[in-house]
Structure formats: C-alpha cells, structure tokens
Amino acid sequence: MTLAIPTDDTITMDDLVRDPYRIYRRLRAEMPVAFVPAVGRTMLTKAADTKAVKDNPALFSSDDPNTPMKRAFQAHTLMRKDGDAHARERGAMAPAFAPRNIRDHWTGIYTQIAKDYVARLPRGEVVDLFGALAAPYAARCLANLLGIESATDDQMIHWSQSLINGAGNFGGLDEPFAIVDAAHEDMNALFDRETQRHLTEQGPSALSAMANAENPIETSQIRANVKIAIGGGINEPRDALCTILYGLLTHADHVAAVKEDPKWFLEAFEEGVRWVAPIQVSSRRAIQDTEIRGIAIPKDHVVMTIQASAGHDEEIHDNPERYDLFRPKKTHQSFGTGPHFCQGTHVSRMMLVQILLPLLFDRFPNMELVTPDDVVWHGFAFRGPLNLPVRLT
C-alpha cells in the first residue's frame, strides 16, 4: 500500500536560508519524503534516496519546468537536460576539463594566480579571506579556464552571485531576477567579444573549444554553458575554501595534522564539502508514477534531492554536524552523482588541495580564526560562510 506525500507547512524560506541543517535532521528522522510548500517541491533528505533519484534519469528527469534556473539564466541550460542533449552540451566544454589540460596547462596558471593573490595579503593583520582571497582567486582561475580573461574579478563575482541568487530564487522575488537580467547584457557582450578572439587565437579554454568545434552548439547554448560555469565555478571553490579553513582553524589538532603531512589537505577538502555542501539541492521530475519509501510520487511531480542532507545522513556518519578531519568515511554527494556529476570537480580539488591550501599554510603557518562566532553562514540552494576573519601570522 502506497501512501500520500506528507506535507510540512511549518518550514519557511527564511528558516532554510538561516539554518537548513536543523530542518534536514528533523526530516530525516520523521519525514524523509516531505512536500514543503515554501519551495513547492517534495524534499528527499536521505542519502540513499537522493542518489537513487539522480542515478536514474530514465525515471527522474532533470527538466524541472518550474525551476527558477530557466528564468535566471534566460535559457534552458544543460543542467535541466538529459540524454543526448545533455551529453552534447556537456561534451562541448569537456576538452577544457580534460586531465591532460589540467595537468599541463591549468595547474601552472592557477599556481601563479595563487602565488600572486596570497602575496598581496598583509602579514600580521586580521583579513576577511572571503573577500580578500577566496572569491577573487576563484574568479581569476575561472576566467582563465573559460577563456574570458578580460572579465575583471569584480565582474565575475557579481555575475556569479547574480546567477546563483536568481537560480535559487524559489520564492519568486522580483529583485533577484531584475539584477540577473542586467548582468546578462554585460555577460553576452563580453562573451561575443571573446568568442571572436578565440576564432583566431585557439587555446585550451572552454569558450575556445566551443567556438572552434567542428559542429558547434548554438550560440545561445554556448552562452548558457559559460554562465552555468560562472554560477557554480566561483561559489563552489570559494565557499569550499572558507568552509575548510573554518573547520581546520577551529581544531588545533587538525591544523597540526595538515602542517605535518600535506596528505591531510585532501581529507580536509572532502570533509569540508561533506560538512557544508556549496551546492545544497537539485530538482528532478518524475517521468511516470513511482514511489519512494512507500510514498506515491505521481507523474510530473518534482522532487528536490537535498545533497546537503545526504552528507549528514546518520546511517552513514556519526556526529555528522561536526567537522572532523579524521573522520574515516567522508562519503558525500556534494558534487552530484550520475550523468550530472560536476564537471569541475577535479579542477576544484586541484585549486585547493594541490595549490592554495598548502601555499596559504606555508606563508601563514600560525594564522588563526578570530571570533569564530562572528562568521555568518547563509543560503539554501547555495550555502557557505559570508565572511572569514583570519589573523595572518
């Protein structure tokens, strides 16, 4: 016997933006499949369910017709496509993310960017690393990877925030859409200029690969691809870096471990994105009637896979709300699973694990997080700290 989807109308958008993990803990225990009117979707908060849905595009389509992403990006992006359509657009950018390019090209460029940006940090002062390092480092690396180097750090940061605010605007507010609409005009103009350059100066960047492909995808989708990368490619490494540093710097034994053996930087990365997933949720539409945990999911009903909650599932992790470098099992779905697994995952690991974290601890071996309680955590669809005051010594 299947049951109707239970509803939790006590949850508000403000609650989810302020402290979603408290809500997910309750839902996992009491109502792991629950319709939440505030977001207009049925939340799935158990790791097994989120993975099963994402791994089965034949039953759960990425095409959520009511997602704010389509309105925010002014396009039907590859994130909302499956099968051949998704593969074609994803494949158009794939050469830029190839392991050989990462090893032979991007690692050197990213290392120099990291050295330049860390070198300008003042020693002995309290610095907000969110704005002084994390965001601009992510922006400059991504501008190079995408082939839009003429975009400034401030432009990249503004565009990224505008796009993710629009894509996460499940409340349908007017202001986030108005801001992102204005950003599109600037982005499209710059993309067009850079595309003309890449037609004569071919290189390993994503835009160059798409512009010079034998059978290029449509211009509108080239733009959409670059915007998808801007939306996720800044906030993911930016928020992951700040989260990791917060986790490490609030545990003296963690700091001692990474300073003694750099192997722990990879563990710090995986635990950071498990603990606070930079991209917290995704949506999928049921293609036919089905059920999850004995609850009927009708055709065309939209479920929201909460990968943030999956990383805190008590069936997998003990004390999941604690950042623990030494946690033996750091299983998470923070970069997705299935066909939509994040294309930039290996780049993010390279940026932080191989380059920036070791460099930062080498230059400032005694840095300390001041007033940890003053760090502000924010966001529902996308989440991370908004500030990170660190004394650089």
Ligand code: HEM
Contents of the next structure:
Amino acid sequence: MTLAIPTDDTITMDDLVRDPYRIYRRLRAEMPVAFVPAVGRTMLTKAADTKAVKDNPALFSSDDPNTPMKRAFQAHTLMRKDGDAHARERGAMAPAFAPRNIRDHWTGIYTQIAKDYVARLPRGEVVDLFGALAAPYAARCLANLLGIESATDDQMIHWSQSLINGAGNFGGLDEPFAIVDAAHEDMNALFDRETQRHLTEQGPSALSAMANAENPIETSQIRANVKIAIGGGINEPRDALCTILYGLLTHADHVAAVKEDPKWFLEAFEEGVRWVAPIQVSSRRAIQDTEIRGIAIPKDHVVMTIQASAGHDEEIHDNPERYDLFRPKKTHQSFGTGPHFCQGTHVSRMMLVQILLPLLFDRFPNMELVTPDDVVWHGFAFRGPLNLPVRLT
Ligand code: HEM
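Return the form predicted in complex with this ligand of this protein as a structure block, the form predicted alone having already been given.
The next block holds the full complex; its first chain is the one shown before.
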C-alpha cells in the first residue's frame, strides 16, 4: 500500500534562504519525501532518492512547465528538454567543452586571465574577493569559452544575475521579467555581431562551434544555449571559489596542507561544492504514477531533488555540516547526475583547482579572512557567501 505525500507547512522561504541545511537535516531524519507549500514542490532530501530520480529520465522529465524559466529565458531551453531534443542541443555546444579544447585552448587563456586579475589585487589591504576577483574572473573566462569576448565583465555579471532572478521569479513579479527582457535585447544584439565574426574566424568557442556546425540548431536555440551557460557559468564558479576559500582560511591545518602539496586543491574543491552546493536544487516531473519510499507520486507531480541535502546525507558523511579537507570520501551530486550532468564540470575544476587557487596562494601565501563572522551566506536555489573580506599578504 502506498501512502499520501506528507506536508510540511512550517517551512518558510525566508528560513530556506537563510539556512536551508538545518531544515534538510530534519527532513532527512523525519520526512525525506515532503510536500513544502512554500515552494509548491515535493522535496527529496536523501542522496539515494535525488540520484534515482535524475538518473531515470524515462520516469522523471526535466520539463517542469510551471517554472518561470521559459518566460525568463524567452525560450524552451535544453535544461527543460528530454531525450533526443535535449541531446541535440547539448551536443551542439559539446565541442567547446571537449577535453582536448580544454587542454589546448582554455587552460592557456584562463591562466592568462587569472594572472591579470590576481595581479591587480592590492597587497596588504583587505579586499572583498567576491567582487574583486571571483565574479570578474568567472565572467571573463566564460566570455572567452562562449565566444562573446566583446561582452564586458559587468555585462556578463548583470546578464547572469538577471537570468537567474527571472528564472527564480516564482511569484511572477513584473520587475525581474522587465530587467531580463532588457538584457535579452542587449544579449541578442551582441550575439548576432559575434556570430558574424565567427563565420569568418572559426575558433574553439561554443558560439563558433554552433554557428559553423554542419547541421546547426535553430538560432533561437543557439541563443538559448549561450544564455543557459551565462546563467549557469558565472555565479557557480564564483560561489564555489568563495566557499572553498572560506573553508580553507578558517582552518590553519587546511592552509598548511594546500601550501605543502597542491594535490589538496582538488580535495578543497570537491569538499567546497559538497559542503555548500552552488546550485542547491533541481526539479523533475513524474511522467506516470510512481512511488518513492512507499509514498505515491502521481503523474505530473513535480519533485525537487535537493542536491545540497544529498551532499549532507548522514548515510554517507560523518559531521556533514563541517568543511573538512581531510574527509576521506567527498561524494556529492553538486554537478547533478544523469543526462543533464553539468556541462561545465571539467572547465570549473580546471579554472579553480589547476589555475586560480594555486596562483592565489602563491602570490598571497599569508592571506587571512579577517572577520569570518561577517561573511553573509545567502540563498535557497543558488547559495554561497555574499562577501569575502580577505587581507592579502
Ligand atoms: C562550480 C561550478 C558549477 C556547478 C556547481 C554547476 C552545477 C550544475 C548543476 C547542478 C547542473 C544540473 C542541473 C539539473 O540537473 O537540472 C548544471 C547544468 C549545467 N551547467 Fe553547470 N555548474 C557549474 C559551472 C558551470 C560552468 C562554468 C558552465 C559553463 C561553462 C556550466 C554549464 C552548465 C550547462 C550548460 C548545464 C546544462 C546541462 C544540461 O541541461 O544538459 N556550469 N550545472
């Protein structure tokens, strides 16, 4: 016999934005499948369940028609498609993310960007690395990877935030949509100019690969792909970097370890995205009646897979709420799992683990987080520190 979905109406959006992890800990223990009216979705908080749902696209579709994403992106994007339609659009960008391109092109370009951006940081002063380094570094790297180098860092950051705010505008407010609509006009105009350039100067970027493909996808979908990457490729490496630095700089033994042996940078990265997942949740819609943990999930019901909670599951991790560089197993689903697994995973590891973190510790070996208690953590769907005041010495 299957049971009806239990409801938890004590959870508020404000609580989720402030500290979702306390709530997920309780849900994992007491109600791992729970309808939460504040988000209008059924939350899945156990790692086995979030993985099982995302790995089974035949039963759980990515097309959640009730999200504001289509309105915000002015398109039905690859993230909300399944099967061949999804594979076709994802495949169109794939050449830019290929390991050979990462090795032969992006590593060199990203290294130069990192050197330039770290060189302009003032020595001896307290600097907010969120705005002074993490965001612009992610923006410049992404502008190159996508083939829209003429976009400024400020434009990239504004577009990214506008798309994210629009996609998260569940209340249907006018202002976030008006802001993102204006951003679309600027983005489309710039993409059209850059596309003309790529038709004569073929290169390794995503836009070049899509514009010069033998059977190109529709212009609307080329634009949508670039916008998905803008929405997903700036805030996430930015938040991951700030989270990792916070984790390291609040533990003297962690700092000693990374300075002693750079192999620890990879561990610091995996532990950082496990500890605070930059993208915390995703939605999937049941294609037919099914059940999870004996609870009936009716056809067309939308479940929210909480990858943030999966990385804190006590069945896998001891003391999950602690950032611990030496944790033996840092298993997480912070890049997703299944067909929509993050396309930028390898690029993100390269840009932070291989390039930026070693460079930063080399240039400022004694940097310190001046007042860890002043760091403000924020976010439900996307999460990270809003500031990172570091004395650069
Ligand atoms: C630490 C950094 C990052 C994290 C934690 C992250 C996380 C994620 C997650 C969780 C998803 C899956 C969403 C779902 O299942 O519905 C995703 C998808 C995606 N990510 Fe990332 N991401 C990161 C960086 C990047 C970067 C740098 C790029 C681009 C250069 C990127 C491009 C994409 C794209 C295109 C998708 C959609 C894939 C698809 O639907 O097939 N991501 N990302």
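Small disclaimer: the values here were computed from a predicted structure and weren't measured. Superpose the two forms; the largest set of C-alphas matching within 1.5 Å is the rigid core. Numbering follows the first chain given and starts at 1. Residues that one form lacks are left out of the comparison.
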Next item on the list: Once the core is lined up, would you list the consecutive runs of at least three residues whose Cα atoms each shift 2 Å or more between these two forms?
Entry: 168-178
